[in-house]
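Next up is one chain by itself, shown in structure tokens, the form predicted alone.
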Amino acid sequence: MREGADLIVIGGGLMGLWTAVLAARDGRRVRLLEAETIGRHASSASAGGVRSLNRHPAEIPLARAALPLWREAARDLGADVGYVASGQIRVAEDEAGLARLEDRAAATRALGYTHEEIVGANALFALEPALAPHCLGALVVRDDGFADPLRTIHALSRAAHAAGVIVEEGRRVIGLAAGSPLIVVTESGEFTAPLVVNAAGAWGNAIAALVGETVPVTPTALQMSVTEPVAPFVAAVLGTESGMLSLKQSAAGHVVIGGGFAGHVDAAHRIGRPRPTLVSENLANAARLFPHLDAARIVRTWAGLEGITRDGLPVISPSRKVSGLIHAFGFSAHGFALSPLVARLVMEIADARPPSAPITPFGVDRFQPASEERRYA
């Protein structure tokens, strides 16, 4: 026998729990299957970065758009994420390294954006006293930020229950077949609803594979590490335009270093291992901009699963292939900060009203074959 809903979201990451606890509040029966345990991959393991700066083109009106649904998370969700509005710091060390940064700014207020702005030496060391010399200047976004990523899936996760969300843990889709309502498939059931919302992360590709939707993504394990605690240091999440590193200071004291450097792919076990070599590259990256941190030890690293896509932009779209199926993944290591907005679009798609922020770039036949291209042209 087949379970009902009004809706069901297949993946339990931030797309996911965000999407189904507005479309509880909203008076809709949901069903949110996850194939593993909730916040299991990207979403628990990302930086946690809140993030404006440096963003594509494209997705600049949705990290903008987030920062407040971000400022007011813990009262909607009743929760504290560890949100702090520390702002993000991408620094030059070079002479080229600020020229490009020049040119992103300029090409950014081009498109009528303000919150970035180049900043020189003295300037820079007012913000972070700590940095190197011969740091040159950097581009900064005063109002980003970071929150927790484990601390919000835990507070999505209260909040879906006590919305009334069905959450099972361990229910891995397997097929799903067009209709009114769609079926959903799984490896212990099948269930039904007139919406299905895709948030699978990396593996949302195939999810639509299953309605014959093409999107090239690549599993890629994005490593993290975090050291023992130090002596307050640095405010800001910083960045290099010289090499990968995200870095910022929690309030115990802990240095959490990324960056974008990748692990080991397990896609048998669905799992993603760090490099040891590239843990110490990393830090070394740290360690030019903080000499301090050479010093630092290493407590603990890991590797979360992220969706890579081929354009690097995520897939936020209806399907073209089978009406009330809904898209959202493919984040290529983007997504934490676009969570709460994307939730938010995804619930326009389903109701038909105009969505809040653009996402005509995020469409899922833009990666359609070539053949059907020319079809369509």
The other form holds:
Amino acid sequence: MREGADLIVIGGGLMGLWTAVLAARDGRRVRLLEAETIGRHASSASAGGVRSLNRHPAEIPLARAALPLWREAARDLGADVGYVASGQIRVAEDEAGLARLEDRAAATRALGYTHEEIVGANALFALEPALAPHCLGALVVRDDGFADPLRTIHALSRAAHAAGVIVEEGRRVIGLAAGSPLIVVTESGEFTAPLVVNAAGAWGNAIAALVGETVPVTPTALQMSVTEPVAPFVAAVLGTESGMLSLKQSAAGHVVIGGGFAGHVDAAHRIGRPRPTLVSENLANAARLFPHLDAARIVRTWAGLEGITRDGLPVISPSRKVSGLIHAFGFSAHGFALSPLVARLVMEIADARPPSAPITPFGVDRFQPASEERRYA
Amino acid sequence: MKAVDVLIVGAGPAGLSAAAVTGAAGLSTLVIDEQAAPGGQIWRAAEAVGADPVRHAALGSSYRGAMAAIAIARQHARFATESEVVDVSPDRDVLWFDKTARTLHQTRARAILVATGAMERPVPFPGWTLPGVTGVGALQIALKQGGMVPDGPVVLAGQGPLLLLVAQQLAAFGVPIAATLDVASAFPSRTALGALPGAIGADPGLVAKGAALAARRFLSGSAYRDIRDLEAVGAGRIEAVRFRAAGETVTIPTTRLAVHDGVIPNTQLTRLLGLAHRWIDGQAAFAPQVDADGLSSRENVWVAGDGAGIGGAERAAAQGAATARAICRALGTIPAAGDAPRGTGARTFVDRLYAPLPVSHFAADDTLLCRCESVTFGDVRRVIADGATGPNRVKTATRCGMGPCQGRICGANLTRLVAEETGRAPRDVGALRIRPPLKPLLLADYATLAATDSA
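Next up, the form predicted together with the partner chain, please; the one we just looked at was the form predicted alone.
Zooming out: every chain and molecule, the one shown earlier first.
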């Protein structure tokens, strides 16, 4: 006995949940199949950055189009997602770094975008007075921000229930068969739908492989640390040209520190673990920008599993092999900001409507050997 | 990175006896312990107590065997006291912090013995987070550590052997006890009495000592039995304790209330290590799964003592030695011969006599479950009604367990509350995931590892 739906979402992370909500609100009967529990991996381990700053050129239009959706998210979902239009800042700590940021700003302008802005030391310290005095300037996007990943997941989870999505945890997909409708096989039952969305995150390539589509994805474990609450000292999300760092302060005062350091991946147990030496390096980067953080206590570190594609760009694409299957995975450590827009793009593909941002660079069949590929953090 | 054969976490009876065995067998042995001196909780500050006639007279009976065990272990093993384990990788790289020197170390161990012992079961009730309210065990630690005597009458509430013992020890220090509030009725349950003959057979001395202590409390005149609706009241700190007994509401003014409902295995490190755990019904707690030798579900990670299931100091020492002999064999060394630990003694009787209270026994909907993040029983019930299926979903929805204590205080109670609310068994509900650092660490201290340990 196979249970039917209008649309099946594989994966209960941000991409899958947001897609399920949109689809159900369109009047579709939606079933979401999650292998473990909602938001278990990259989604809840995310730093929550809503960033168009320093994006790969192909992702800039998506990141810009996603911003208004974040501003609307709380009203749209009927629950706080902790979104703050804080701005994002990438500081230069030396002349060479400042020169790189100026080149970057010029290149972005040449593409016709105006959101990235170079600021000098005075303007930078006016924005963030607590910054260490050696900082020389920065690349700034004033209307970027951040949100709270846990609140976002729970808001989406509630919105999904309210929209009538059937959310099933502990349903690992092990088979996918073409046809009309498509057949999705789990370890405990089969389901059918004319539309299936692969939002399986770090395991999205395994789902794609079920229908013979090969996407090079490396699982990685992105490290994060958080301090106990400290007095407010920073407004924006801070990064630097001199080392990997993403730093922000929550409304409650916790300082969340990440930046792309990769921990241990235990693929068999589907868990990640921080590497102490890299946690240490990450924290040293934070204390270089804000020396007073030396006296803050670290209360928790973690590493969530995430899939990095070979070119560091996601797959947002109809399947080239199976009609009715749509891929949205491999967000390579910068998917959080895009998630509300990705749900729209997926539904536009499903309905054969024109996409609200260009998705040609994210085709599932783009991975040719020896192409020029670079990862943007 | 430095390397040792055996790294032992915890310098209580289990860790000390184990260190003596592995060290004497020629294995390099490092014992890491949070306190300033070896001894663990039961033998806390043993060397200092031994040198202090006042403390020794009042507390001495708890310290039987301590001095010899510490002296032998010191001969055979290296001690890192005032040191905390921060993280352990699956291949046994131990990250630990020396609080005195303020340095982080990484040590690779061929074998790890977790001997982290027991912790007092936190008992939530209205007002339990007011200053002046502690666990009975915490009160005893103050006595042992520095002979710090409460400056006024104390109210003791709850149940268990430790409560009786501390009542006696407080009396020896001359501290007045305003009242003891016993949650049990005057007579042991039939299931408890069923285990009594076994307990007398296994450890007649212990049963006699317990009976004498209990009788003394019961006859002291300030004892209330079968109390309900326990509450600490006060503005800013405790001013009085309120409860119901024999159908009446009683209010006793006090500045100190100590509460107890037994001890449970401290599983923070064994959870961090990802070991398999079992649920012990009689102790209403998780303990790591170990085989007869103390081997956990992970290669060359061993657990001994109360951390593997509450059994008391004497049994912990025997288990530590036996597990250490198994470690020696696993590492290809021949240990000195020794006896296997005896049976569980009077434990079954004690567990049944003082059967743990339900987690919500005293708690109202607005009672705090997680004191770090101010999450109440009602908050947890609401997110469970909203679809949260286990402790980790509750954690992400409410921040329960995300504060500085890393769920050490709320974790076991959260499992029991989720079980109670969902009608599932605690073993199926599971436990909070534990993240490093095990205890909060200054950013400056964490950030020095790359510089000092780049080799």
